[in-house]
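One chain comes next, on its own, written as structure tokens: the form predicted alone.
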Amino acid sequence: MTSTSYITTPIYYVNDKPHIGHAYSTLAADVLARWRRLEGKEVFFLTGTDEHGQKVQKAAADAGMDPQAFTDQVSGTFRALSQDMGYSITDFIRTTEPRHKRACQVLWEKLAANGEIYLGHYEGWYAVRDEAFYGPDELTERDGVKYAPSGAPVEWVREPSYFFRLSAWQDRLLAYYEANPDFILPASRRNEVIAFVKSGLGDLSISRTSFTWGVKVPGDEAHVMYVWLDALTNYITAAGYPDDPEAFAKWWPAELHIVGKDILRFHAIYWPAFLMAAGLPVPKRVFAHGWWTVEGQKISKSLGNAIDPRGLVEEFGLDPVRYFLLREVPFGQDGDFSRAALVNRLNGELANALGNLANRTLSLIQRNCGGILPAIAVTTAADSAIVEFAASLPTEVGDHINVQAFHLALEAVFQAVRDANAYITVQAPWALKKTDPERMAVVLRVLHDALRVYATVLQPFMPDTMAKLLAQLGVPEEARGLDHLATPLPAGLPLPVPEPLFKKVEAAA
């Protein structure tokens, strides 16, 4: 792996306020970014807002606002979400920024110079909500209204349009997918994309004349760029394209684009084709995660069931919410949110398993060892099992995170926590104070060292709480990376009096 890592979320469309799905995408990217930093890498972590297009222009008009004022307001709510959820972003990009408009126009000019763009007319079924055209075979009809696969109504549109020669890239895309099997994950999504491309690609309309809120096409300002060409370009804008070639060479191509499954086609087909056509490198991976439902129902405006992640944070705490979202459902699959499930994870795994293990161990060191860290000693097979499992965790957790299997990374840690709880119960260090104080000290040091590993590898998931635990374990702030685990803490280290890490909550009503 390189010493740098560039990780992105989708940029979020500003026609609505943020909900749990937005928080989920950025959380996954944040965990990966934090893990890369634990590995000692330099990280660029990007999120932002997608602010152009017919849908935004209409939403602004419905709100009685100028589009720029409207996007300023809504974009601010997404920036606030990043702060409230503790995301460690490097940059927050907006597609209304001058740097981004320039990048879009330079990319357009490059594509045009390479013969990849031509002027024609477009006729087809268009969904305003999706900002996408659909073929007739993709549509369903109910009560005389045609609908896209997303459920958005479509209308017949005919207007002048510039086209990107997407059809010319079909074979080259398929060859790229074959040569880079991990470019699209999970595998089920990769198979869907390949099947779609094999079914045939037509040329892609990349400009519109029926509205004005967008990046102007260079040389023909009657046209604005198709919102997806504009939006996808954000990833190279932030990396320094075209005006900072040194930064661009450092960060691009991105290690990972995390996206929702509904926008995978744009990222896994259109985006690599645009980049290849412009002579630019393709990102290393696009990972499409699933959707959250709420108590079995899809999140929708009509149902009014969107969950504000900030409300969850206020009720349950930031780190339990971060933990739950990546623990409950395999990343890449759909999942159902329920308060009962969150409460069960918080009470069972965080408070009872990890929190209780830490509090018992550190309280015993306070009471029975004078608050001083015992010396290292491993004398039994049971000790070795705990020590060796803990030592294997950084590699195992890293292997899972590298393929965005966040739930498996957490399961590995909590299997170790469960084993450590069984170990402390069997060894009963509280009873060894009188009968075998030397053995008691060994047990407590084994547990302390294991807890240090658990807390270290859990930092990306629960940064605030694990910082508290590492402080209670006596680990200096500057010694909390993965490479520091090879250096044991010195015997005789004074430890602070522990405090509970998690508060149990009553079962959800």
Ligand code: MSP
Second form
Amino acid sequence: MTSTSYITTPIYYVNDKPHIGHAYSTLAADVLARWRRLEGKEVFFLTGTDEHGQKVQKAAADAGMDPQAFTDQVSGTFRALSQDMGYSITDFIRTTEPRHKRACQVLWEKLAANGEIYLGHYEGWYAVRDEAFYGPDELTERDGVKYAPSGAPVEWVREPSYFFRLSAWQDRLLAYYEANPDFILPASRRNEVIAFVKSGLGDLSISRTSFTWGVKVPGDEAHVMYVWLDALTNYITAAGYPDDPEAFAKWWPAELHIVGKDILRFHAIYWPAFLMAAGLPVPKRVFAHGWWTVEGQKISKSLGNAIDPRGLVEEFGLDPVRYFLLREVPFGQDGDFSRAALVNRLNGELANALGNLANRTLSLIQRNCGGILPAIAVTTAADSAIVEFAASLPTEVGDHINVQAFHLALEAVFQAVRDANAYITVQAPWALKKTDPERMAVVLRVLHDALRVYATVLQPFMPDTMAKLLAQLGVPEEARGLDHLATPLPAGLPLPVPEPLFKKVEAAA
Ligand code: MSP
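For comparison with the form predicted alone, provide the form predicted in complex with the named molecule.
Everything in the complex follows now, all chains and molecules, and the chain you saw is the first one.
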């Protein structure tokens, strides 16, 4: 296994305020980044904003602002989101930065030098909302307006354009997918991409002349680069391309690009084709997650139902929101956000199951053991079952996280928590103080050790709350990695007075 990991999120269009859909892409990447650090790896975790193109230029014009001032402002709200959601990013890229324009131009020149680009004329349908070209057979018509499959209206575009010889890459892309079965996940999406590529790839228009808000094409400044070529390049810009070859060699190819299902084609077809055409390595994986609806409805500006992640965090706390988004829906599938479901998970799984287990165990150690950690002494089959399940968790959780099955990782931990709750109920250590204090100490130590494992593996999901729990368990800050689990805490360790980890909320009437 390599000792470094480079993980990316999509870079967000600055035409809109962040909502939970945006928060979700970065959250998943954050959990993976934090898990890799727990494993002891050095991580580069990138997010940022996609600031060029017709859509952003229009949004700036609608706001009556200069595009640069506009993008400065909206980019700031995405940066603030990273703070609000506790994302452990190591870089935030903006496509209007000089380092990025340079990377785009160098990549363009490389593609041109390799004979992959030619000048022609584009004539066809374009959806500004998707910043994508569509063939006539992909469109539907309502009231005289034509729409892309995404629901975005399309317009007819006719202008000189540079083209990338995408058609020449069809077979090599298919061979790449074949040789790298985990390059596109989930598998169902991979099959969709393969079917699309097999149906035939045309050359791709990669420059525009009818507007100016973009990276200029080197040597032909009447053209700006197609915003997707510009945007995808961000992943190599941040890794050091082209001026820092040492950094680039260290980080590239990325371990994972996390993207939404709507932008998989760009990442799984165009991006590897551009990279191969430029002689650069292809990322190891692209994972496409599903889309959130809100209380059964599509998130849309006109419905005004976009949920501001910051409001949710203020109401429920950061960690319950992080937990909910990754627990509620199998990663890769679509899901529905509902307050009732969030309240249920918070009250049931976090406050009742995990919170109470921790609080009961630690309060009993305070009250009945003088706040001192008892010695390890596993005696019964019931004890061993809890200990063994806990010991197997890091590997099990890691296996799920390695394939981005975050929901299964959480399910595994909460299965263990449920078992531990059943164990504490049956063992009833609170009743043993007078009758069998030795047995009581054994039960509490078993639970303490199990909680240490649960808290350790849950850190990437709920970093603040698990930091509190680990502190209450007496685990020093520098001993919270996966490796440290092999070293038991010493008997006799004084433990602080516990405090509740989660606040229950009233279910909505
Ligand atoms: N700028 C492009 C990405 C360029 S990456 C080189 C873009 N930006 S976006 O702001 O429109 O979307 C960014 C991410 O947010 C995408 O992964 C998209 O899937 C995700 N989501 C936007 N709405 C969403 C939901 N309702 N649900 C889940 N994710 C959604 O596309």
